[in-house]
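Presented below, as structure tokens, is a lone chain in the form predicted on its own.
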Amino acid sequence: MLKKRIGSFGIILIIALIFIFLPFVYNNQSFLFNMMLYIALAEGLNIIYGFTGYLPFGYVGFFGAGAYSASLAILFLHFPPLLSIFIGGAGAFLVGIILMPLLKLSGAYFAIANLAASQALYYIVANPNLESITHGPYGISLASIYNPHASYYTMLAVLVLSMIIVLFIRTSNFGLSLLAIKEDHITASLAGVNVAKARAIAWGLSAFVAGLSGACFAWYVSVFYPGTVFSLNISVIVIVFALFGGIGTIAGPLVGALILYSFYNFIGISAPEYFQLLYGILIIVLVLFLPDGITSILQKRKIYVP
């Protein structure tokens, strides 16, 4: 376990130092940025999908939620951006203690009463009579601490927190009782685990790290609507990439926004005609042949893959 510990912490650390030098030979920082952004994000969706089995669809929630949270914090109390970067995974933090109620249903009804929630959240921040503190539907501005370059590498500091957590659930008893309940949480439970304070946890864990990358989101755009980042896209295309890449491990959601992410920016802008078909055919073959993801590819053949 330790050398697999070991080998997991030199691949993170490898793709850090790729993100710290990449913007000096690659001239397109926004999508060094967003790249980053999706797997933290694909990282954060694992904790909770990929060890429990619970699949958020308004995921998105905890997201914008990050992002009111540190930019509410910098605007009214005057926060240096660092902090409020913690502030914004806090805010997202007790949005996921108030519905931790929604962890007691399961399946469909989980995942809808997930997206109910998170559009419900939407609707508080963009309503018009709190204009005074939302700003509401008119968007909030942070021109005056717009720095892309140090807000580039919070982000990559939030991603390697990120892929730390995953590692930690990985290859800790903390994840093979979820892994446990994943699969049976009454058998799970009858075998000595903690099934709700399990689950709270990595709920929780989840949470704050959208909230970090909904607050790195905002600082480094500087101007968003609520619109933006609580875009029920981001959702899907969150669980498109970590389903892609495979959950329950550090490797699969970074495969997987690493390839489909970069497949979008150089063929969906350039030929959006063609991206949707390929694109949708990329998906049927993966569910069709690979249901686990391609890092399946290599644990069929006896592979680690952290």
The other form holds:
Amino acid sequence: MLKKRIGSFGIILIIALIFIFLPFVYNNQSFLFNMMLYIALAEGLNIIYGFTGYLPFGYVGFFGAGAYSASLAILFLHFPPLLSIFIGGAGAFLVGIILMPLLKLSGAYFAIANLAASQALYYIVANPNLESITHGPYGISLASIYNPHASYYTMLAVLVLSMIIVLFIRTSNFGLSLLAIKEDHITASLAGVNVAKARAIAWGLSAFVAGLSGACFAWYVSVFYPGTVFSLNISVIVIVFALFGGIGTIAGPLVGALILYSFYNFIGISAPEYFQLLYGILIIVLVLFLPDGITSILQKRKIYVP
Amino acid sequence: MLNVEGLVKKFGNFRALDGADISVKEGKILGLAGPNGSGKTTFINVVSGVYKPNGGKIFFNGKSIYKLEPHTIVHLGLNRTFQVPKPLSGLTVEQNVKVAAVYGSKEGNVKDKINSALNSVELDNVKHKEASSLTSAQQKLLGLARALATNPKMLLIDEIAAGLNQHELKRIADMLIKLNKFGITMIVVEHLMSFLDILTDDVVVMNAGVNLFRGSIKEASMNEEVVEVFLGR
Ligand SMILES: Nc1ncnc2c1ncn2[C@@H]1O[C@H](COP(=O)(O)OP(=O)(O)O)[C@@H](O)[C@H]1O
Ligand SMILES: [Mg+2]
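Switching from the form predicted on its own: structure of the form predicted in complex with the partner chain?
Zooming out: every chain and molecule, the one shown earlier first.
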């Protein structure tokens, strides 16, 4: 267990160092920021999907809730940016608590209800009647605190936090209890696990990570619309990234986001018409031949994937 | 130790339990027999909190456990096994028991609880195997090991001997007797009277969701109603 923890810490450290120093030699900072953002979101999704089996199609709802909670804290309460980022995480966590009853649903019902909830949130935020609070469809401007440098490194801190949470879950008794619930929740409850509580904790942590990420995004771009931060594309992309790498590990979502987002960035932007095609083929191949993600190649050979 | 009165469980309009009264004193083994579909498994499911009852009373150690969650009931010291084993398939045998050792009870050292549970059911030699790779009989024993790791004061055991040969039956019976001697009260559900006969002289026979008879196995075999439900018509 200790060895595994040290190995995983090694990976987190390497990733942190890469993103600390890369901006000095590679000038496409927005690519690096988005990469960190997608890794963090894929890890956050991994907390709930990889360890409990709930597929949150509305995951972007937490992202948007984080972006808006942080922005409102900045605009109305004049909180400093870092505190506001935390408020973003807390706002998403609160939305998570409100949506807790969804965990009573199973499978596709959960996924659809969560999707609907995220869109409901979008319509609330974008509602012109709430213009005085959310600025409705006109979006948010945080130009007064615009700081790409500070927000970049804050995003890095959130990325590291998301990976540490997954590391903790993966190597703790709490994580074992989540896996037990995923296998058979009745057996888990008869092993003494409080199933509802364990699921709620995973759900809250997952929401918190998405909220922090959304808040960092808001700070980094500083101008955005409701449609930007509640876009269903974000849910889909993050789910695909996590599945591509393989869920239930730290490395899976990391590898998935690194490969697919690079792929998107280098081919998708220069040759979008080929990109869609290649992307589609890649996903079909994955589903057919590697349903558990690329890291499952190692796991099938009994190699431990951190 | 366990007092159940007038227990009712409905599935739609069907009453799988229709006012069952069953009680066991501390330290005893009670056999629970009855034809297929008489409600034995449902009784265990309701008492252990897996199904919510529709009426009646359930007291464990003087405390009502009626409609409590399974994990709460486990923490009070009551656990069960499954007729159809429900292992945590993707986890190893050891991890299966570890979850129970960590979450089932605050008392005792986790490693000791795992070892002693695996030892009691003689599964130590397969502890690194994946639970899904075990035979069905081994998976039932694994279920017993998980229950033991939660430090139970009482166990509800559901047809653990079904499908076993004479030699294996004896081994399981000895195992249960030993656990009982260590102080675990039990209700042992079994179709086979010969198996119950080794364990206890106190049997309840259920039929159609109610207890029909209580007494020794010998008395049961001479009771007209019991003979009728067992032989049918
Ligand atoms: N989950 C369920 N849903 C509907 N009917 C059930 C369910 N569980 C048990 N039953 C019915 O309740 C009756 C009692 O079943 P059970 O308790 O399994 O009997 P036994 O264990 O004595 O063989 C049976 O008629 C069975 O079909
Ligand atoms: Mg049965």
